[in-house]
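Take a look at this one chain, the form predicted alone, written out in structure tokens.
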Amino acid sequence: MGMGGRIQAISGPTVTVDLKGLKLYERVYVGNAMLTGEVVRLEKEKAVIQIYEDTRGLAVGEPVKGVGMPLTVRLGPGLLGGMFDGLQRPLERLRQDMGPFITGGKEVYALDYMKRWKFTPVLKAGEAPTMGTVIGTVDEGAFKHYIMCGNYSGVKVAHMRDGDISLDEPLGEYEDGREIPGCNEWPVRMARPYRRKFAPAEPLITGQRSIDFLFPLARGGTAIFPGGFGTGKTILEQSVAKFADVDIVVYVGCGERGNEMADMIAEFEELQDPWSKRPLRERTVLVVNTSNMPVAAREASIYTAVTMAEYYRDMGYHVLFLADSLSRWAEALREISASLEEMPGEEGYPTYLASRLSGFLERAGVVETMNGRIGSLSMILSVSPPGGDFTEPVTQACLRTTGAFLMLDTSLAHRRHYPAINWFQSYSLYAKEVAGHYREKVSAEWDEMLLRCRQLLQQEEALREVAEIVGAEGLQDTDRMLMRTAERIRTEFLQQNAYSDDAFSPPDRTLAIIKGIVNDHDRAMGKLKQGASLEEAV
């Protein structure tokens, strides 16, 4: 533990200290109940610092503690399966501890360190491993954890052990007598290291049929869901969480209604993954910090996810992050820059939240790892505009970093259509990256079907006006016919349930349902032309 002081001034979460000698984003212990908070301002006498903890009975004149390494979390076996709130102390121990409700100043370790498991060395003795590179291997459920050599590495391995181990025990010795650990920490807010970096090229199939068909996104990319309230983002987010074509899946439920968190933790305990068929919460990491927990713990459980995610990236797995909902994350860093009195930027929100924002979305991408195998981030984010204003600061600072917009539209969930993606407004950057993968590994007329399905729907929008002042009766029955084709695409190719066997929709099941309407149009179109009617060419 590193020096002490003592609390001067109370502000909510924050807190004043007289503490010299610490450093920005140092981890401190706070009072006699020893809440974690971290260093945001240094003055010259002088510290202030964010608890991420809830502050009520804190006391000026209690004891503050400097850690000496800023806020960090635990890698190594155990994490998947597991739901863990901001701070990465898991919620279920602690739940058996405390009961339903969370107390103040519970320091909680992350992973189970009683837990055995069958480790299997792969660096040998004489060897000198240097950041990144495997030392050995142990099960985690279906996948095969990769225990890596942490920051300490260019000293040669003294002995391996093999066998059980449990997280508190050495795997090893170095030839300075440095223990080998099971498991290392890392600062969240510091991007793992990589070797190099790939533009994204492989598509993240997601099983709904209006991304992958439309608007395709990437292994590696970044997408954000814009939509007020109602449109559907939690469940849209669920569903991919639930599909996606990727080994390993991080959820971060950031400010949601833990109602709706619980819910998604009971079905995604009882749901198979459709790629493995094992459960479905044996590749999920769960990060769970819901409208009723701190505030500050918030800004914070995005980075302490996206480690974990990066930690699974650097072992040559492809992982999705999903975030629900960014907005939720951004108005805590209002609140806690307004309780710093940092000036304002637009709409209240502090001046470098598109920096903050852009930080965070390039640590995304597909790498090659420090151990040389090739590993995949992907992220997915939800955004909740107020009263669905997509000008609202949030959204446009994603916008300019981020590779696919799918804006979910609020007139399409009032007539149930879900996924309720705006097939006019949305985009994907990704599209001409992809389409080869499509081409060689479906059909080759996917690009066809494409092209036929986005004219279909263009030319139905701009029949749509005349059909409103004529009425359909004063269409032609070519026109008449295209909205009906249109009108199909909508309820049988776009829509999806997500809680029947359609919330799944592999790319061969997806360009088969649209290759059917479409040549069943070209085949009414032609009967049309050699004089038949409407009724008799259907």
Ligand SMILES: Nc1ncnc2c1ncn2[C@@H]1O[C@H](COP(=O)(O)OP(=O)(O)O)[C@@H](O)[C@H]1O
The other form holds:
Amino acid sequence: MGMGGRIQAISGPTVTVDLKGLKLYERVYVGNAMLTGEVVRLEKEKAVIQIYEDTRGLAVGEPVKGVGMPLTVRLGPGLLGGMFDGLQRPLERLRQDMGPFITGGKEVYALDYMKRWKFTPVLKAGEAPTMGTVIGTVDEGAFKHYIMCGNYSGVKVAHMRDGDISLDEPLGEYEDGREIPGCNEWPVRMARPYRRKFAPAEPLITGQRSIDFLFPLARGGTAIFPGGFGTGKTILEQSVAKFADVDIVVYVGCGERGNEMADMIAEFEELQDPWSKRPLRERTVLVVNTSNMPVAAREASIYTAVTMAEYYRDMGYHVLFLADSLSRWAEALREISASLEEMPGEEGYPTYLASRLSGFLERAGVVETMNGRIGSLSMILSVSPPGGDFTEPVTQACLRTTGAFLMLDTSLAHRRHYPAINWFQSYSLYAKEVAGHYREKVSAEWDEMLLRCRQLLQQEEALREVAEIVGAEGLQDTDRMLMRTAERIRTEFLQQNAYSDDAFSPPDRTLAIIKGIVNDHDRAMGKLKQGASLEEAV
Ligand SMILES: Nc1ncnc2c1ncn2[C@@H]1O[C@H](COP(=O)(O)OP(=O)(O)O)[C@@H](O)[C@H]1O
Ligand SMILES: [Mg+2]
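Having seen the form predicted alone, the form predicted together with the ligand:
Complete assembly follows, chain above in first position.
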């Protein structure tokens, strides 16, 4: 245990304490209520602490205690299917214990230490594990959970247990008498180590036609969905969380409405992962910090979540991290920065916003793990630019470091064209890398159809300007045919109703739809050229 001190001043979510010997980012218990906080600034005689819980009722003079460790998460079997707050407290168990009003200072472990697991050791007596070495496995739902060595040990194993275990028992002992734990802690702000990183090359299939076809994502890549209010960010994030072709999904509800998360949880209980046919909830970890929860925990929530995502990546799984919305995280950062009286940058955001964000986005990637497996961590973040203005600092900072930009368009959303992805202004830097996969695994026609689809949409755009001048009647039949086809591409192909059977479109279906439209177009154009009227041709 660290040393003790007292609160000197309180300013919103931050307090100043006269505690010496603290380290930057050390976890601290603040006040009689033992609220969790983290050291964010050190001065000669005092430290400034950001508190992750409601600071109402806190008074000057109350005690403060350093924990001697940074903010960490617990990593072990039992995270899948769980729902946690920004400090990784399990919300369902917390609610059972305390009712709907979660008060601060309550330590409830993320993992259930009573639950029994069937443990199969991999490590043998006489072997010396290092960081990331697989100690043994348990079955976590449909997943093999690889329990890994949590730190560098280098000491030989004296003996291993097997069979029925719970997490409060050791899995075995080292020759020096230390126990081998079934779960470990990891500081949330420190990326978990890996051996090597690779450039993303495999597609991340989302089941959304306008993404998979026009702006494909890659496993291990990063993408943002910026869009104004009501453009469909939440629906799109949730659709991707349901249908993405990955093993595990970590979803962060960050500063948005609580009822949206409640609906999502209810839906995930019922629905199946379309790829494995297992209940969706079993492959999902939820981190919830809705708009009614303390603002500072929101800042921590994305780190808590990404650390759990890395943990499953380290077992060799394909993990997808989604956050809705990153802007609420940035606003939390701004609020904390203001209460620290830091020099504000653009629009009041701290000057380190961009570097903080790029440091976070760097945790995505395809890696060779410490135990020689290949795992990936992909990130999709929604961004809510105020007034739909994409020149604002958060969107701009993301643009510089993300591989795909899917712009959600207010005018498309007004016309109820969903998902409202603007097909002229969005882009994906992964298109070239992943095209080969779609060509080989789906059809050799993928590229050709993509080219045709793009051309038709561009030709329509050019024609639209002409039509505005001469009127639709002034257009030739071939041009009117083209307008019709482009209209079909927009309504039958690019639009996808999230509340229908069409919510998930696997790649072969995606290709079949666009091919049908393009073939109909070619046939009609052929007839028009032979002198048929538009009505005869279609
Ligand atoms: N793919 C979709 N299919 C059908 N309706 C959609 C779709 N996407 C969005 N909507 C409609 O738009 C509304 C707003 O979407 P939402 O995701 O909550 O927007 P945002 O999170 O950007 O504010 C939804 O309640 C829904 O009615
Ligand atoms: Mg939303």
